[in-house]
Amino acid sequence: MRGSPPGWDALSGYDQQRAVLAVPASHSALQLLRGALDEKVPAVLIATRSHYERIYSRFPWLYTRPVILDSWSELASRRVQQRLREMNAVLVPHGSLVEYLGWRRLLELEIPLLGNRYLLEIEADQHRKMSLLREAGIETPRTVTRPEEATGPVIVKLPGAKGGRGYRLATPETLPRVLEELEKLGYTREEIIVQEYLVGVRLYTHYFHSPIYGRVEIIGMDTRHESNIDGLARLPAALQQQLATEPTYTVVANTPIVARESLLATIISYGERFAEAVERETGHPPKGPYSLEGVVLEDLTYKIFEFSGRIVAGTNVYTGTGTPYTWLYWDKPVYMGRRIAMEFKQAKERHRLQDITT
């Protein structure tokens, strides 16, 4: 695990009562901004000029002020970091920011991050990711370490927060060719992970670890629509063969989903065990949103093939309406963006921002 920059205190010089949420554009920015508005929490939008002009300039009431960048790499500059620190800004990381800026530069930012920044480093490494899940006692698909170990269909995954882009389905016969092609594209064998392909219902569960309330909450669940595998699945087998199209797994959209109630015992246990394992591994709990992403098999086994150590875009489906689970905790419409703002607001009022940031 990498440490913080030498001699650096995330909240040094901060006025906690004047802290603001800093929300990067893209991914889940609109619900984060809407959540801050619902809770009357000041929010700063960070956006590249193209993102701002094409989308976020249409919704000026959602944020206190914008910080416009020429490129995402500018966020790592001393000038922009100093400007955000003068605002007492706490940055909310999400998948697009991880992909745009890279986890290494995110770890090095001298701006407090809401959540556990060290978890982002593990998330970027497919092998460390699966090792952490297993250490938590969570059921996972079998990992294929050598092509000759494949006994059926497998999925080949790339490192980073790519939303499924570049993932490949393979058979025992085609796996060596797929690995060779990816290596020619610059990926090393150590970066790639090969897992058995699980047939079942995809269930992505959204959790929130609350240091303020001392608990792990289920926020919601979603399933994802991927191109072009979803379109191919609707075609008769004969037509699929005629098209001879390789399936791809780029996430395009999300749909809310509710698991059968008997699965909740497993789902709750997984979320709590994961939080405990993260604290053992990094020295910090998740401190906010995370997701366990998997498949429920016919025997109702829930196998987790991925995790995201920050907010996921699947939570966007509940913006403004809340989820069936947050109603149980709060008796009002709470979605992930609002839940983050609620925790941030409570931490500010109790002078506990250090408990929800790294």
The other form holds:
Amino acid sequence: MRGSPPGWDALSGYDQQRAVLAVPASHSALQLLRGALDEKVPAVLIATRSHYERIYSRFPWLYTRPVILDSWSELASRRVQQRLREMNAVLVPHGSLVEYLGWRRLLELEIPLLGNRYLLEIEADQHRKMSLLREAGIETPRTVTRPEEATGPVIVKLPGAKGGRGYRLATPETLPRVLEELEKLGYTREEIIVQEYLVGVRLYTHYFHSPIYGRVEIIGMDTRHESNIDGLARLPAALQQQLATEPTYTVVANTPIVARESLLATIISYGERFAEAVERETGHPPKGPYSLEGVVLEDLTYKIFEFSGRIVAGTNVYTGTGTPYTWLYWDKPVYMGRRIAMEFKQAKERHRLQDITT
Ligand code: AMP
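Can I have the other form now, the form predicted in complex with ligand AMP, not the form predicted alone?
Now the complete complex, all chains and molecules, led by this one.
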């Protein structure tokens, strides 16, 4: 159990009425900025010079002013943090920011983060991540702790939010060799997790826990296109063998997907149970966007192999439109970037930013 360090108040000295959303470049920045614009919430873009010049300078109407950095580590500097605090900035963390800064530095930032920053720490550790899911009563794939326990294909995962990069597929026969290779690359056995490989339909569900409305909303779902596994699957088996290449799981793109309606009972209860388990474990609910990622098996069990305690890039598929689920809550086109801006606006007006930040 861990809460905010005693005496730590990220919002101290903030003028809540004048708070702005600070959106780091890349990942889901464009939809976050667009959502802020839809809700007339002021947004500041934080970008490295190269990101700014190559992408964000083409969309200047999406933000009030950019904070340009020479490198991401500058964001952790006193000077930049001070500047952001003077703007009353609330930072929206996403997967790329976790990768650029590392979860430790993100955890130590003296800027309020939209969401539950303590969840980012759990997310970075494959073992803690899976035990939180199990603690929530969510079905997960079997974890293989010793190579002899593997009875079928397994996926070997590396630590951190790497979008599937570097993951390896193994059989009970090849697993010892794969583990040895990864150890030679510098990974310790403790940081690697070996999981039963699930065969079914991949469903990545996007949730929003709203402290303002006191509920967990289901926002949407996506599925991913991964290289090279998706290309390999299109080859006949004989050609796959000739290529003699190992499957890899680098996320390249996402598409929307809608689950059969009867699955919603499981999906909703997973989202709610996850939010409760996060609060038990960290002392704070998820506060905003999170995602549960898994596979639906042929008996319709939904097994979750991963969660993200922040916005996921799969929500980009709905930028500017409603989703099959947000239309059920709102009479306007709501996507994750906009939903975040809606909650932020309400929290500002009610002087409740402490409820949606850590
Ligand atoms: P992750 O980083 O855990 O989201 O995994 C990256 C990709 O690896 C996923 O999008 C899936 O395609 C695949 N994957 C991860 N875990 C499993 C699993 N247990 N069974 C089957 N595929 C998996």
